[in-house]
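Only one chain is included here, represented as structure tokens and corresponding to the form predicted alone.
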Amino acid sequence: MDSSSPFLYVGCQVGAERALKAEVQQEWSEFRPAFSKPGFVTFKAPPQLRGIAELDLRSAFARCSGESLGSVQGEGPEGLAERFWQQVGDQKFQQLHVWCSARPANFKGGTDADEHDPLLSVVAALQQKCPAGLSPGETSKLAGTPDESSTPPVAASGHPFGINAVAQTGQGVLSCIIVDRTRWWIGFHKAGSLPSRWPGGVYPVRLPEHAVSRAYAKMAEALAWSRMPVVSGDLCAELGCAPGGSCQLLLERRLRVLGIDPAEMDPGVLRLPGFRHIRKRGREVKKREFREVRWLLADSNVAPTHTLDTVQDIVTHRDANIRGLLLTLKLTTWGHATSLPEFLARIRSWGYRYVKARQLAHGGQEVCVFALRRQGLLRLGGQARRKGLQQR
């Protein structure tokens, strides 16, 4: 690889390449795309460019991204793990994240993943083809909710670095991207944003057995990915709720929620203390009852000017006071991804000044959009003052 040119490698969900190749020339028109795969895209980077493994490429369809350190090719995964610990060399890190590009976000890593899980014999052949002196921890279990305090495992001595763990802000994250059965991509950031924190920017979350839908874990991720600020006993309304496996994490999560779906909902979210179902459409329902609402969430299949025509009604009524929005803004097509900044920028128009968007690991073609009023960023700013106080 040419030193004097450097190149990114950014992770998306398989089928979104080209709507990220768009947006990254739209935002760094001096990136040009180069290696493509199924939910792996390389960008050749000015030669000027330093610090590409900082970079904060504020993509909504990126779900990870760093430096790349070119790739290795071979048959078997020893003699792969061989040729990639040659290949990084003297790289200095702390974390090793192992993951496949063209892997959904619901697969079974860490410790207790099924025996015939491939990535297990990925970590396994990069376990024992580890240079001395290098002492890898343990695999991670990629469960729980983890947060800014959790803590990865390390290894007793040498050059102590986890394997698939959240990493700490700072920490230097090797990632080993597995592209194909005979071609592993060599990756470095630095992570940063909780998102760069993830192995693979997979939110790491098992989906409980008590889950009544997968929209479980999509609710878990997107509350940790914006840390939308609500606390115990605030009220949140969600529009297309059912069958209620995002209710069911807000109520466990100690939240009131105010479900409006005309469909049915699963009988044992519907006994959960602190929730009532509206069985009409968002539009059929009646102003008033979100006067109390603090928080609007969206999850309707439909497309995306409907949803926005929705909520648009709600919060910009004179009785409300909706001091943040969680959206799903459904991709019903692939070309609706062009019209992104449009929806961000109305949703601006609403009176609320922070909007960021994502393209979430546990969600489907879609993008999740966190929008937050003033009153919001308040108890957000104190929220993030108070973490920092304690974390001293």
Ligand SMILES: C[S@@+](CC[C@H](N)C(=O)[O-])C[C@H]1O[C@@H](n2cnc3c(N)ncnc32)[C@H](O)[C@@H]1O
The other form holds:
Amino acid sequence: MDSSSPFLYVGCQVGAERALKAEVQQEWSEFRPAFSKPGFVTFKAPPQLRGIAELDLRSAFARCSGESLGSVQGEGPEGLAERFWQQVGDQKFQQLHVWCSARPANFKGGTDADEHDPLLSVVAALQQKCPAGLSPGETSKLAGTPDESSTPPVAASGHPFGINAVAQTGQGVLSCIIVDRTRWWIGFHKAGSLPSRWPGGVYPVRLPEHAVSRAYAKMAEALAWSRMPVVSGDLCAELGCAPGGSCQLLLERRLRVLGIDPAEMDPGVLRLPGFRHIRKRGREVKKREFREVRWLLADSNVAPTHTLDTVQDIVTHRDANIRGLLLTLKLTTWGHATSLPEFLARIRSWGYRYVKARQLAHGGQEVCVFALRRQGLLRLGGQARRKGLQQR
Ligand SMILES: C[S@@+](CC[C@H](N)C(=O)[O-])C[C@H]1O[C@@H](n2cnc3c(N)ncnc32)[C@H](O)[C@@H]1O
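Following the display of the form predicted alone, present the structure of the form predicted in complex with the ligand.
The complete assembly is shown below, putting the previous chain first.
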């Protein structure tokens, strides 16, 4: 039996490395941090550990993870690509995800690609140096919604694989992680949860021209990750809604939105049907305004305890009937990261039994928390969506 220690790689937001290490060590005390660069950390795992490629780290700061197959070093993409394939050897996989550790992994493929994007030359070199037994597919063209297909090659002359496409559950995913110009890391994982299917754990969405703020993409990612079971016509309230990107997205998904923010909204969002703005701070709003609200969202740029105090006042009020929460907790200092377990426990104490947290790729120095009163709602929401009640 092989007694050598496997290594785990983890991708995270640049700046979150320390919070990630602390969180992983809290849950997995036998893991030892090894290599660390902005947005990328490896851990030495205990020798007997099996199934590292499928491990669910249960970490809010891990964007993606898997088994590290080591790294290759050299000058120029061609030489690195050659070494990459040598090191991959006979590892079986169906998808290749190529991403940079120090920036979002959204691959700019297709006609609107930025010719200076370093990923383009890396992908080209990997395609060119690909061993004869493998057939790289077309690179996925990033559209407004994730490409669910695995982009098989046009005329497969060997084992086909997709490049930077959303993997299907159960597929083997090889990652080429560009840590810097002269070093690529190699990872392998089995696609399971939705984020583990996205290249680099980044929800593949491009901010549309009409979006009034980046929160549009963040909300798209939050809804995809959380699978919040909203159905058309549900009333959501967002604390901290200005200028209105997330409200825009929610309204496009045919939800009704009560936006609460002392700041001005974008006039275009104000005109959208189904939207109402209360120009106040969250705490100043009368509780009766929340009577019909089923989903409470928060994106206020205040300390996490401030957001939690405001939300607590609303959800514990006798007239409230709020099924689920989608809260941005701004980590105004990285020190707040260590309090995350307490924040989640506090949310559970309000009767929200199903609580999970993730640092979204389209968010900033913050954590998104999703909380649901009854987990069964996720299943019901899925059924409702399948019946076409909600536009995705
Ligand atoms: C990051 S921005 C929100 C972006 C917004 N979600 C969007 O989609 O464009 C933070 C907002 O929180 C608002 N804010 C700060 N404190 C607040 C409070 N106590 N209640 C409501 N909004 C608050 C600010 O006025 C600011 O507009």
